[in-house]
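As structure tokens, one chain now follows by itself in the form predicted on its own.
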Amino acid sequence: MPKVKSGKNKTIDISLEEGQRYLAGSVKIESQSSLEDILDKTILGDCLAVMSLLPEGFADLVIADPPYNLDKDFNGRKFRKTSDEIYADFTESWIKKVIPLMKPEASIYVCCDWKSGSVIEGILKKYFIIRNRITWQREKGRGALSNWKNGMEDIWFATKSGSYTFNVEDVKIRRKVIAPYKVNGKPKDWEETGSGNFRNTYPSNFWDDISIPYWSMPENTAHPTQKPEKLLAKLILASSNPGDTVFDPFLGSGSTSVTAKKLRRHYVGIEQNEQYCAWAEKRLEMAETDKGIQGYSDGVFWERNTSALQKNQSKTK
């Protein structure tokens, strides 16, 4: 008998017929395009070919999650681990095509692991001003018998110029206060709620509050390297404003576009895999009625595993 999915399993799973319908929502770009042709669209194609056909200077923010320099099967399209030199050439090839698409004040974030990070840094600093390296903690992953389990990933943050957007007030994280400090008997820089004491703190470049999408999360797909919407929300809120355009040349299952839409930004994404484009279009449709981002509510990011009860009680204060 076929395996029946649990009612609690919210992983996106669509039939072949549904997939074809959603795939039809994506577009193909075969000639020079205008912003109207691509805005709020999923583009089906190879980003190295497509980016040459996109209008110059449309992107306020670029978020790129290229294949890491690892052997990885992306639904039949296999990326093979190669030398640092060849991977550097690959990185430079797509970065040089991204640059003309960015506005002068635009920012770029590039996801990587510890192996590919140094290569990507070397290319980025040739063309951008590097601002920071974010390290975020993966709370799950396979064990390793002869090495330390890889529990971290990095994101390079760079800007095209000295003028750029950074909305630090929009990306504060709400943390529990263990030893609350009071002045004249009143909380100082923290909030007292029925379920505990909390403080909204400024973000650092180490993020330990991210949950990798899993089967009970509505955003989950079978994409092997899917990034969490919460992770992307931090980048989008910090480095763009409502109405800006967010561009992702390696869209995957659509997380960047979906998160941008939920946060009232425009989006443009390129993905060469038809299955992933279909998932992206399905998720974009879901975002019409569900604007929620797990771990983000009431204008703040919450620590991992913070209960809904704590969030609701805090919001009533």
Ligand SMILES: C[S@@+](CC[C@H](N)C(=O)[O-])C[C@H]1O[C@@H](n2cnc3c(N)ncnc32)[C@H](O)[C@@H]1O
The other form holds:
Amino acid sequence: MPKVKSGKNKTIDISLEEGQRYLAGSVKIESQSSLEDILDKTILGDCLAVMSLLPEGFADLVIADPPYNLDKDFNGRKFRKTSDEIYADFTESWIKKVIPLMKPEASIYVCCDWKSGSVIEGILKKYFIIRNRITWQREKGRGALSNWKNGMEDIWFATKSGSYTFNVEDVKIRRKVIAPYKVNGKPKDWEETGSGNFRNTYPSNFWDDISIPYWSMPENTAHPTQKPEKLLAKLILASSNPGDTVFDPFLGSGSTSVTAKKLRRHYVGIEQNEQYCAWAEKRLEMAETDKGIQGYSDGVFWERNTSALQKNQSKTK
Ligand SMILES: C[S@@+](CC[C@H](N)C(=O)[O-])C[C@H]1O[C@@H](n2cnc3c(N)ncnc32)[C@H](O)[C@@H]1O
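For comparison with the form predicted on its own, provide the form predicted together with this ligand.
Every chain and every other molecule in the complex is listed next, the one we just looked at coming first.
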């Protein structure tokens, strides 16, 4: 008997025929391309080959989530854990291809875990100005019997030059005020609302407000390392402007392109796996009508587990 999906399970699940139709929405690039050929497209291919064929200086922002230095099966294509030296060579080979595609004022974010992070840092500092390292508390990971469970990931933030975009006001976090302080009877830097007391705070480089996508979220796919749209929304809002172009050479299930589209940016993504390209295209189609990003509403990011409060606040506006 086929498994029946619970009504609350929103995981994107497409048939073979549907998959073929969505896959046809992606493109292959086999010769030098123009911006028109690639803008707002999912490119099916190996980024190491494809990047040499892309137009120079098209990207305002690069978000790269490469395979970490771990054994991982990406739908049949296995990435094998290797030495730091070989992983460094792999990293340098794709970074060198990304650089000419970036505008002089562009920024780059590279995702990693605690182990691959030091390798990535070493390569990034050869070519960029490193600005920060964000730590995302991922709140999920397999228990380890003889070690600490890994519950975090890092994201290196670097820029090509001293001139770059950083829209700090667009990435504030709405937190519940625990001890509401008043001066002359008036809230000091916080707001009193029907659903509680809140303060919008400046974001730090420690992110503990983002869950990984799970089955009841409409963005969820079966990709083994899918990044949450909320995480990408922070990077995109801070480091690009509407109308800019966001490039992801390791697109996976499409999270970067989908979030860029929802936030009125252009996007270009490369992914080597057909199944993942089909999911990306399906999600891009869904983003035509659903611009929602879980955990981001009214222009602010909300703490974890505040969806009921978010809905109440939106209603009272
Ligand atoms: C860590 S995952 C990215 C997940 C993605 N951020 C998401 O939210 O779905 C890395 C992706 O890179 C793809 N990949 C690995 N090597 C590649 C290559 N040389 N060219 C293009 N894609 C590649 C894998 O198939 C995998 O989907």
